[in-house]
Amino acid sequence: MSSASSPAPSNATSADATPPLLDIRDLRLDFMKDGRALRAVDGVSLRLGAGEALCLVGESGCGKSVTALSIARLVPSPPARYAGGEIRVNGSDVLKMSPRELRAIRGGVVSYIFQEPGSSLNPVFRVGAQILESLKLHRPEAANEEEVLRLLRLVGIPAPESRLRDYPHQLSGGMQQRIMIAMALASHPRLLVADEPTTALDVTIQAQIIELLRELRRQIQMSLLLITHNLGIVGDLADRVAVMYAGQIVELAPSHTLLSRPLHPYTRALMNSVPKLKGQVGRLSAIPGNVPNLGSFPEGCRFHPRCPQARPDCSTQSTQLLEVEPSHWVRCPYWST
């Protein structure tokens, strides 16, 4: 069994292997407030290659977000701070990048499919006319509206040529969803973050934008970063997935590890909250409490309020990502109990 303070938990390559698309090392970010550091990002280590998935879960309020939009920066400074560690991006450091870097990084590298694909879209402008704007700052030699037709087919839409003049309230949640993905591939990004893509979707849609995100990974060769609370999606999109707690990772495996075999208690806990479609129909079981709010993290590890694991010295111990298995990273000293 290893350990690390700041480990950067993958499946590692060697020295003179491809470095990987995005390498988050020891991220920690803060959010400032009356003269305050709230940490809301904790020594988040995290790395993608070219190519694969990983999906980072969690309740709400857990960092996710904030860890996914801190890629390309997106997070406004003030009121965050970023308070240390590196978020490398093609072997570049994000954190010491000019505007002018930023602004190609934005898009043109990593794209982003928000949530209430409702409220990112703009209401007062045909949903061609805003893929084309995304061409124009993208891919200028590409701005035309075949180039537009083409990504409607490719995400699915229907009749494409009288879609592309409709304004969003015409348009179903799902098809809303589907012009933000066509959006986000129009500058041919080599990193897609998907941030809560199924949320207000119902069932049935929420497993078509699934689907659509695996063919597209397939057929582009992108690499798909999936931010989600829900672990019943996940499924064999992801090639990894990361679960979260109170601004830290706890778990992090393979996603047929991880599904098969969760050892963080937090990680089982949100498996048991998922419906089961099989064998016996029983009550939902619940994780008791809430995500603790910044500023007011419990001492030693962070679950342990809710923890139906937790032992005494939980309360006081500090915990560190501990590498159990080969790939297979717990915040957990007690995780084989």
Contents of the next structure:
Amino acid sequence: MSSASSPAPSNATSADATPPLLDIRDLRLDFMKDGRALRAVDGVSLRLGAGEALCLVGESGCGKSVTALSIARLVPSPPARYAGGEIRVNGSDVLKMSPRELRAIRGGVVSYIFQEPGSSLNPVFRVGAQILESLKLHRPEAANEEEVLRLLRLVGIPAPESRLRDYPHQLSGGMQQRIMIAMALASHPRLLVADEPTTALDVTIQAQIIELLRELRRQIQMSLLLITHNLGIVGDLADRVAVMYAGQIVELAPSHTLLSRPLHPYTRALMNSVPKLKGQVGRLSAIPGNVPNLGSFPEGCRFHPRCPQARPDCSTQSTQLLEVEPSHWVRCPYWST
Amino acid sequence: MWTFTVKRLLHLIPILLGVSLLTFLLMSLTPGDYFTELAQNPQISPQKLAELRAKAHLDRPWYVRYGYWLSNAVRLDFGYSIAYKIQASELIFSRLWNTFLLSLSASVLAWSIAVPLGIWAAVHKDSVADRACSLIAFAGLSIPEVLLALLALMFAASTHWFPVGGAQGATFDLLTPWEQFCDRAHHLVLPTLVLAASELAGIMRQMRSNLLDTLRAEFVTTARAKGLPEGWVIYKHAVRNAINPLLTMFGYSLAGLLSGAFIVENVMSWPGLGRLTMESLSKKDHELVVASVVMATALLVIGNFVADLLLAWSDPRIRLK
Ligand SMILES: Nc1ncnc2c1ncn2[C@@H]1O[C@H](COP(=O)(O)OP(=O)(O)OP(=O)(O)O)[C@@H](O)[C@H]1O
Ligand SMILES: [Mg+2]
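Okay, that one was the form predicted alone. Can I see the form predicted in complex with its partner chain too?
Expanding to the full complex; the earlier chain stays at the top.
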């Protein structure tokens, strides 16, 4: 298994002395299964500055969630095992932190919202209490009902006073996701990680949640790491896009560049598979061939069995993520053809 | 909530009707009655026997007797025990108290050990101690209660640390109230341990697997992502959810306790409802059999009902449906 390390790509001018908010360097993570180490994340490097929004796209199982959860070391371990790399948050490595330091990072610097708001909220506690719990942990001075109500208003929940004492199952999916967002924002995080926040919601609700995230980014100085299957929302929300395939980043570029001039064959295939009909954005499945399974990634370029432009040496020659144009990184030696 | 309660209590009526009818029918299908044994006695003339039978209404067909029984039962008169020469309800209530005492102490013991142990085993999954717990649980589930009860009796007989069976000592009536209490407690120890042992294993395994499932739930990740200490994540967020299915189990466990108590009571001669049912069956004391079976059924249904109430109280998704 190749573990080509690549320079940490960033669009920020790396001249300033303050460390970036998030700096993932050559992250490698294995899942242990029957005594075998299956590499799920293989040499991912990402940098995210304050206030920046980055989108992570790729097919199911390519390691997006695992990468994102690693930022606060939330991947259960075992079965996960960090095989190498660093995850620097404000300059200090999350992988070396004590439990106490980790707890301060969780919520305090990085907050999460997930795909299924219904199962991400605890069913036996009132939503108000769940938000309050976050406040108590990170902003005890503001842990009161007024602040909870302010947060609920911030995320656009109508009549928040009457929602406060509801249980999660009494709310619709869209409302539940708004509660999750309110809970994530309660701790004043510097980075919000949204892992496919709209995939489980109705189409009209999806648009509302995306609109809410965009609006919140305007109001609050906060970085955003958005994981999505839907390249359609990338352009609106993200400054940069990282495309992942089989545990590696295969292309990284500013979003308008990537959308207008995708260089990696996988990115192109991904863009062609976006349904033309608006409102039919589901899971991507239109690329011929199957996503390789964990532990049996192809030799050479991992995409070559499905690649329309594959050449004979693609199956042997290992690939590097290279900056082929300013701020445009591609893991394909034949990007120019 | 009130309509729910009333509805459930109304469900009790057809169940009790069915059970009592069935018991009457089965009792009438088995040959012989309370006086069959008496008939062996040459000093009692057949006329006298017929007279006695008639007095106990045993000369009437079973459905007529059932009709009588029912009309009395509605007025809370559960018949007369010909063997004990006492009102069946009076007898049952004194025995019921014993069964209740035994079941209660066994459940309190079993639950208060099994739940923390199950939590601990789940949190320390695959550790040596977890494996040991699983092994003990497996043993607890596979050793029959009868055997355990017999072993306990042997233990009591050989060590003299505990009384061999019974619920109170021979001199009970001569003791001071405090000594009476100690005597009862002393008698209660072994039956409680036997009854709790098999109960414990099931609860522990259930608690462990529930918690393991819950710890994989997404809201547990959310709780961790908030920055909660792991102890809070487990005890506040996960255990609170993992306990809900156990409350349902509580109803079944009450059923299990009563039938378990049935065996333990008979082997260890604990004068409870189970033993009474057994005795009345062997003596063919019809009305007493029916009354105790009906009573046991009512207890089971009420146990399930209590479990449902607990679950509704604990799980808002059920309460607010
Ligand atoms: N707890 C786990 N144990 C074992 N393997 C895991 C675990 N979590 C994830 N994986 C594996 O790691 C790989 C990456 O998973 P990940 O959830 O990051 O994918 P993803 O890109 O987020 O996909 P999706 O779009 O379906 O969410 C998958 O092959 C998955 O099977
Ligand atoms: Mg995912």
